Structure formats: C-alpha cells, structure tokens
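Just the one chain here, laid out as structure tokens, in the form predicted on its own.
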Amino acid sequence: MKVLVTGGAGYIGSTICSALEDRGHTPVILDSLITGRIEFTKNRIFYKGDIADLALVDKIFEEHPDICSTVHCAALTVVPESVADPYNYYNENVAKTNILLKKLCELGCKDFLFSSSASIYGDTKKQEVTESDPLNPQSPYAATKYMCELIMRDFSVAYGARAIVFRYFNVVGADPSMRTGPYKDAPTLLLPRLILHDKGLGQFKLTGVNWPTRDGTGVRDYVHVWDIAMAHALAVERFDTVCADAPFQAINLGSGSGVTVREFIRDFEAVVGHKLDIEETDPRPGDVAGAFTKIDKAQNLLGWSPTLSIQSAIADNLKWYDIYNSNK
C-alpha cells in the first residue's frame, strides 16, 4: 500500500520510510526539508513543500490516487525554542496540521498515524505512566502535541477518520542498515552528550544522584528507533484492528521498564570497551526523577513490543556519528 508520511526526510520520518518499505509498502514523502534531510528521500517519491499547501497536496493525491493512510510525523520540535516563540509553533505544528487533516478528509483519506510525544504527561510524580494518566503539557512543544490529538479525536467524531497516536518516550539509535540517523546537535540529551564525550569533544557530567530510584540517577524510557518505525508500520496495516472499538487511540511508546542514568552509562560503557570519566553533580534546575510508560497497550492492539536492546542504539548511534561525520 501507498502511504504519505509528512516529515519523511526528518530522523524519526525517515526511518519510518524504510520500515515501510521493508514490509512491501511505499512512502510517499512530504516534505519542506526546513529540517528534513533532502538525502533521506533519495530513491523515494518525494514532494518539497509545506503541509498546508493545498494545492500541493491535490497534487500528490492526483498522482497517487492510491494513498490509504497518512503519518504525520511533519513538526518543530525544540522545546527551548518553543518557549522563546511560540507563535511559530502554534502556527506550524497545529494551525497547519488542521489545515492538513481537513483537505485529507476531503479526499477520502481519513486513516491517520500521529507522532505524538510523551511530554503532554509533564512532570508527572509517576514512575510508570499508562495512556489514562492525566495529561499536563509544560512547553508550547507539549502543547502543540496535546492539541495536534485533540483535532484528530475530534475529525473521528465530525468526520468519520480513524487515528492512531503514537506518544514517544526517548527514541535512540539509527535505522540497522544505516540508511538515516540522527543528524541534529543535542547537547542536552544523554546519548549524544555520551558519545561526544567518548570522541573527547566534551566533559559528561552525570547530573542528579539521590532521586527515590533503584540506584539513585534518573530513570528514563529508551527505545531503538527502529522499534519505532517498526510500531508504524504495523499501524498502518492494522488500522481495522487498532480502530475496531474506537477511531482514536492513543498508546504509549517505550521499553515497558525503563533504565536508570547510571545504567545507561554501564551499557554506552560495555559498547565501547572502557570505562567512561563521570563527575557527579548536583540535579540541573527543572530536572526531574523521570518515569517509564507501560507497554500492555500497544502489545495488545498491535502486538508490538520492543526488539532491540539499548546496547543495540549505542552501538547503531556510534556507527551513525562515524558515518554521518565522516560525510560533512
């Protein structure tokens, strides 16, 4: 089957591609490469362009009349600079996704796969958190999430579409084949700061010791990007099965356990071969002991579960980073 994936040159996006492409089926990719990478679509039918415009997305639909689903995965999604503009993103991620869905609709195309985000839960004093807990977005990035899936359950209500939304935990790893990978900075994220540190481009300080936890670091919730992609992809072949007693569902994305900092850090270790120099500091202001999301949702409406392991993304992360760099 065809499949339009909006955001299908970005990290995440593009890995979903190639997940669809390995079970038999087609991306058709929208994207404004403001982000995206215009080598992710390489061999994939794409069209450059933004998601509202209409006229474009007639096009795409007149050349491929046989486009059955969409994933949106098509956002800003810097939290920082979320606050520091929020317009934008109001604008981009939610204005512009209802201008989308509306035209979809209008087309017959009203199956919908939503690349939604864990942080619509806020801080919650939860370690395990499940899909009823309650929802308390704390950036405009959140919000712009929490709002995208309340469009969608609303057009499944007016307008008879189906959605499926997918809330992210933290998505590690680059696709197996190496196809596509991560290839934004992220200083502040724990695997890209790893990783620069073991290339001796920066000192690793593991923030927060004392948290209520197993060994007192943080805990948090990895998964391979590919697991990820995999999710989608059974999405979209199983909409009649995930929809079948309500057209909105939302599930939770993650490893169904989660992982302590300092656990991490051991697995990065085992991958590398040494032992890492840590300084052990003090929490950062707005850091929080973490949670994991249970699984029981996504294993039971899609039979999906996490494949590979932690150690895995490390090792997929690193060749990526060498890969990815030794092509700038």
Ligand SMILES: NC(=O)c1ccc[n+]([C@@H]2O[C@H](COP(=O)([O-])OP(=O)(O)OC[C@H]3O[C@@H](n4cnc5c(N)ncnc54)[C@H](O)[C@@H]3O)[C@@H](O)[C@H]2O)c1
Given for the second form:
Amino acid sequence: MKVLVTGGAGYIGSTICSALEDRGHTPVILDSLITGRIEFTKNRIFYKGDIADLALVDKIFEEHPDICSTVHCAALTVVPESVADPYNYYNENVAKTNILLKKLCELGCKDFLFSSSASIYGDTKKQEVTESDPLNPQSPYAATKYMCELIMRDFSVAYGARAIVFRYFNVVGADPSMRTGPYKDAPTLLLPRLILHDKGLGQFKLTGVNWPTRDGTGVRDYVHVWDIAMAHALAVERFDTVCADAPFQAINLGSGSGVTVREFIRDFEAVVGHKLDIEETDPRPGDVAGAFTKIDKAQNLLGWSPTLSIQSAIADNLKWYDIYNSNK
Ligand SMILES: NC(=O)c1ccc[n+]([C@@H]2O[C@H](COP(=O)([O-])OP(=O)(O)OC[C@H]3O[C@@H](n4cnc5c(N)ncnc54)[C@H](O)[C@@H]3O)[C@@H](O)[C@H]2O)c1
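Form predicted together with the ligand, following the form predicted on its own:
Every chain and every other molecule in the complex is listed next, the one we just looked at coming first.
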C-alpha cells in the first residue's frame, strides 16, 4: 500500500516509514523539515513542504493517485514553546491539520492515522489510564492534540472519514536497524538525562522518592519507538477491522504495565553495565506520581502489544546516540 506520512522526516514519522517499508508498503513523505532531518528521507519518496500547502498536496496526489491512507505525524511538539507561543501552536498543529484533512477528504483519501498523545489526559490521579478516562489537556501543545482528535471525530461523521488516533505514552529508543532515531536535544526527559549523566555531560537528580508507588518514585510508561511504528503499519493494513464498529477510534499505545523511575534507572544500569551515582531530592514543582496505560483496546482491535523491552529501547537509544553524534 502507498501511504502519505506527514512529518516522515521526524523521529517517529521516519521510524513509521521504516516499519511500513519492512512490511512491503511505500511511504510518501510530506515534511517541511522545520525540525525533521533530510537524511531520514534518503531513498524515500519525499516532498519538502508544508501540510497546508494545498497545491503541493494536489501535486502529490497527481503523482501518487494510489495513496490510500495518511499517517499524520507532522506537528510542533515542545510543551514550553507552546506555553510561550500558543498562537503558533494552534495555527501550526490545529488550523493546518483542519486544512490538510479537508483537502484529503476532497481527494477521496479519507483514512487517517493520527499521532496523538497521552498528555491529553492531564493528571488523572489514577495509576492506570484507559481510553474512556476524562480528557484534560494541561498545555497548549496537549490541547492541539485534543482539538485535532475532535476534528477527526467530526470529519468521520460529516465527510465519511475514518480515523485511528494513537495516544502515545513516552516513546523511547531508535529503529533497531539504526536507520533513524532521536535527533533533538531533550535534556528534560529521563533517558536523555541519564545518557548525558553517564557520559559525564550533565547532572542527574532523582526528583521525588516518596510518591505512593511501589518504590516511592514516579510511575512512567515507556514504549519502544519500533513498537509504536509497527502499530501504525498494522493499522494501515487493518483499517476495516479497527473501524468496523465506529469510524473514529482512539487507542492508547503504551507498555501496559508501567515502570517506576528507579526501575528505569536499574534497567539503564543493566544495559551500560555499571551503577550510576545518583542524588535523590524532593519533587520539582508540577511533578506528579504518574500513570501508565492499559492496552486492552490496542490488543483487541489491532492485535498489537509491545514486543520490545525497556532495556532494548535503552540499548538502541544508546547505540543510536553514538552513531548520530559521531556523524555530526
Ligand atoms: N516523541 C514523543 O514521545 C511523542 C509523544 C506523543 C505524541 N507525539 C507526536 O508524534 C508526532 C511526531 O513526533 P516526533 O517526536 O517524531 O517529532 P519530530 O519533531 O521529530 O517530528 C515532527 C515532524 O513534523 C514536521 N513538521 C512540523 N510541522 C510541519 C508542517 N506544518 N508541515 C510539514 N511538516 C511539518 C517536522 O519537520 C518533523 O519532521 C508529533 O505529532 C507529536 O506530537 C510524540
């Protein structure tokens, strides 16, 4: 199948392209490269441009009339940036998605997969999240994901579209074949902070050790980017099954079990083969005990569950880090 992948030059979009190719499909990438990497499009059909450039979308469909669905990953993704400049985030992520999806409906290409985010649940106060939990986005970024979901839901009613929205929990790792991987500095995220600390390039503090969890540290839900990518490849193939009962389906993608921060650090230490020297401190303002998702819906509708461990995600991330930084 030929699949339009917006944001296909980014971290997750490029991994989805690899998963699609490995299953015999052909991705067609539309990406402005505002953050994505040109090298991630190598040997792939690639159109450089904006998702709201309708002339370009027309050209893509003239040249590839056999595109049958769209994986929509293109977005701005930095939460603090969205707080500082909400106009830009609502414009780039929501207004442009509205324009793109309407155009795709006019072109008769009405099957969408969307990169949504667990951040739309807000702080649920529950450790186990399901798709039916209330949505309460806490940042303009999270709100853009929620609004795009609403657009897709309403387009499915009005225009006969079908939408599978995947709410990703924390995505880590790199393509196990090392075609692409994380490329942005993310010094606030757990794994990048551990990597920098281990390489002597940054300090790591374990913030919050008295939460009501099994070991006092926060609970998180990490899922290997390859498992996330495979969920998209499966969904492209199984639209009829997934959307048999309803044309709009929101599905959580996570580990199904959750890991505490301390357990994650132990996994990291097991991969690098030595103990880390880590200071424990109080939680930072705004920190929460955290949550993980149940994945029954992904299992039942899609036949998907993660196949790769946290340790393999950490190992792939570390391997990619060395490859990427040696080529810089
Ligand atoms: N990384 C995560 O842990 C995570 C978690 C939940 C959801 N998501 C979602 O997954 C998607 C991909 O995230 P990522 O981490 O790969 O980010 P990324 O920045 O690596 O990828 C986004 C891609 O979209 C492109 N893009 C942005 N605006 C565009 C526009 N207007 N027109 C064309 N291209 C545009 C960028 O150039 C980039 O290549 C995003 O929608 C993000 O919100 C990511």
